[in-house]
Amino acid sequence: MTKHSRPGGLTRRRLLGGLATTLTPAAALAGTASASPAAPDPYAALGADVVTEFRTAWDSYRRLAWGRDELRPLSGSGSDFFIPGGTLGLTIIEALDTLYLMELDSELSAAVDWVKNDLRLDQRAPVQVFEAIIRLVGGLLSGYAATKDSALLARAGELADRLLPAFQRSATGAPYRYVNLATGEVHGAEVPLAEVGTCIAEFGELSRLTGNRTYFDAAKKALRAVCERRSPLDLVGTTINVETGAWVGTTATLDPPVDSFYEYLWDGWTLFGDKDLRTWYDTLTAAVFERLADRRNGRLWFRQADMTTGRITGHAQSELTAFYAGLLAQSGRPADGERYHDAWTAALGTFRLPPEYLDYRAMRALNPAYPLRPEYVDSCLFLWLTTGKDLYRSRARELYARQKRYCKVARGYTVVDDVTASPMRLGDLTPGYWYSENMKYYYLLFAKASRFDYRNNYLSTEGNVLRGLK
């Protein structure tokens, strides 16, 4: 995921296995552990653990937030994500394809009866472009794989087409932040990276599914907006304005606000095989890996730059960015993804859960907020898939069992204020992502998940499965 208007602060990404990746032998099994076939998988009661616990928060969602974007676990009440006063069921449409994985299939008849009956797409108020097309447009297009109800797509649709005028009204081509679902108008010209080219995943297929090239197309132009503006050292900037192609941010880096822009260059062209994405990304990662790694202890953290000069501005670094090393592996550095997940994990060894911000040098809290975030175990689910080591799903066992330890309450899981403070105090809210992407991620690396094709599919930055369900 990446993630901008979550709380705390912005995005991450997720991705894709097998496609373009030939998946190592103890990979491709389905789900097996890298014991012989015959044992016994060690993982499979965290299978069933994981449904449980995710059937707990769902079912609390059910009873005290229903139609609302989000559960408050502590207060026992709904909270609203794109607009005060109204919702969009964001938890519901982010649940869908985590629901029919997990073969709760009655609850995932109830969830797309609200979206067919209850989702108004119509209202009048503005929403975040990015937000809703990783969110709520890839939820839909997940849940139409998932149960291939027409109406899903239909509605996918409809909101991808209340979005477009972000990107047809632009200058560049890059969207608008925000736009009116009802009237179209559009505001927010500065616009961060993240939130100008993570789109081509959703809009490419929706294209695919509709043959309408709109989509794609527009997706594919915000991204070339950027790509051709990066300065003489091949390096992009955190913000751009979409009216003028001017940089706003001139910071370097793979933290947010910029990290899925990255992921959705290799995504498209993984997905649909366009040569352009290819180049823009393999040029982009190699600036990066000349003038951002940090290579310390045998471990890899990514600093930050100015974008013009090159020189060094910050070592920071956001447990949203921890999506990088799954990433790093699908597309052929497998080595520089592990040592970048090893030093999340050493991280882990200083803080019982993943801050939002550290100091990587000093190993200090900059953020000590723990919302909720999927990027470790995300990493965990994509190095397993493309290695075949058994040593991901184990770091991702431990990760699981100290968000039980620390964020689980009497309805569910909820985020955690401070990490470093003793007792960890804790926030009120179950976000929507925590359906889409956390839970999904424990089942599949721990459970034989029959609904899902280990060895051919893919991922979105929300954890969306747009492909490989079977």
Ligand code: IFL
Given for the second form:
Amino acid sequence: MTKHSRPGGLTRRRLLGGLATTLTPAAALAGTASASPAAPDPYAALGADVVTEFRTAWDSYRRLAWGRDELRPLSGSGSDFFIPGGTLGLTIIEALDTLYLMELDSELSAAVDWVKNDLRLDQRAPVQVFEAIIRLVGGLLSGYAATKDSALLARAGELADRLLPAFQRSATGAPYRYVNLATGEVHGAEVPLAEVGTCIAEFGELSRLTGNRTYFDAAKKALRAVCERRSPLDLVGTTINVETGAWVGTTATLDPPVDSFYEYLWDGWTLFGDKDLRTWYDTLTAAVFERLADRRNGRLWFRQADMTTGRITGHAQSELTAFYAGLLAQSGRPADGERYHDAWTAALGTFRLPPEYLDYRAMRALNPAYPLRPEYVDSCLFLWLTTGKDLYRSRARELYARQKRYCKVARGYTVVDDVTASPMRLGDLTPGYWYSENMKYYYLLFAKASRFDYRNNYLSTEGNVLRGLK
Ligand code: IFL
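Can you give me the structure for the form predicted in complex with this ligand, which would complement the form predicted on its own we have just seen?
Below, the chain from earlier opens the complete complex, with every other chain and molecule after it.
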């Protein structure tokens, strides 16, 4: 989940020349790597390995679940993500730009054909607006960025038009949670902030490409609806009623269901140069650091507090929040980003894979699942690009090795239900985001991707490359 490029197209990111390091995993996690500029890049072979692993999973999906939303690699079947009994080809759309980056061109062409010929967007069923925007609209836009096939842009626009009633029928401008793709009927008035606010990258890019401002304006209005209802402490809660504008969840937190709400304020500013978004990002971030930042042993965590009184209410952290390390680095706080990444790296000293939720004071898993989340490696990529430290490639290499060890199955990769069990208890799913995020981040970190502009790019919260494909 992340991005890069400044308003005006300038970049803050630097591509480091891939300094060679010799590391043990322990040294990698501890951050004691030393560079030896003369040695060859030790990551090149890993880049090729990522493609091999991706191909195995992709071939399984093609053979056993083609056209379905997601693969169940253990049972060898497919599953639906958005519509029970229906499909929107989630995995195909999530994989488009990854296929392009990895130069798997015949697979990309089959995927594009499926989108053109078989994707049905007129289904009479409700879909979750946020997921449809970040995964499908974003995936189609990244497919368009990769192929320049105008049919993909047209499909992204068609889907966005079907989702727009969620924004337009709401009194506040914050979207309803669900919309029926065929009828435009909406429901779900109590909406978590990530779902309200994580749309300006995709909708704004669609506006830029089509010249139709409607999408950007809808997304900005949704962000405004939340930011202008912040508390006198400049904190926001977790959930808002989009009909009344009343807060339903009043805990201030970076964890879900808020997380990417912050990310898209920054992204909207960097992509489109909108000053309101920058002001809101700065205002809310200052309050996050004043009220939620919890510095311990040189590491940084983020606690929970009441949005009105500031009273501390919790010390939990979700793995999904690990993306924030990269966001901090990109938004001018690299030292804080590094300290936060150190905190998650410390968790990886306790757990073999990061648990979904932990009590960071006791280092105890509150939810022991590991649904193949990409956030830690997402931050590795953007910390590497922002700080230039090879340490972040070595941290990614360590997690990659652990994923191979614990999540790899005959037909690809699967989720873990309990990282604390020995042996780990596996579930039966390759999430769509594994194709869009995990494998893309590893590939960009390890390979020198010739189709990627490491200096000027933008990756969405779902890892979709909206800018920077060559
Ligand atoms: O959909 C993915 C995306 O990164 C996001 N939230 C959760 C998913 C991956 O963990 O924004």
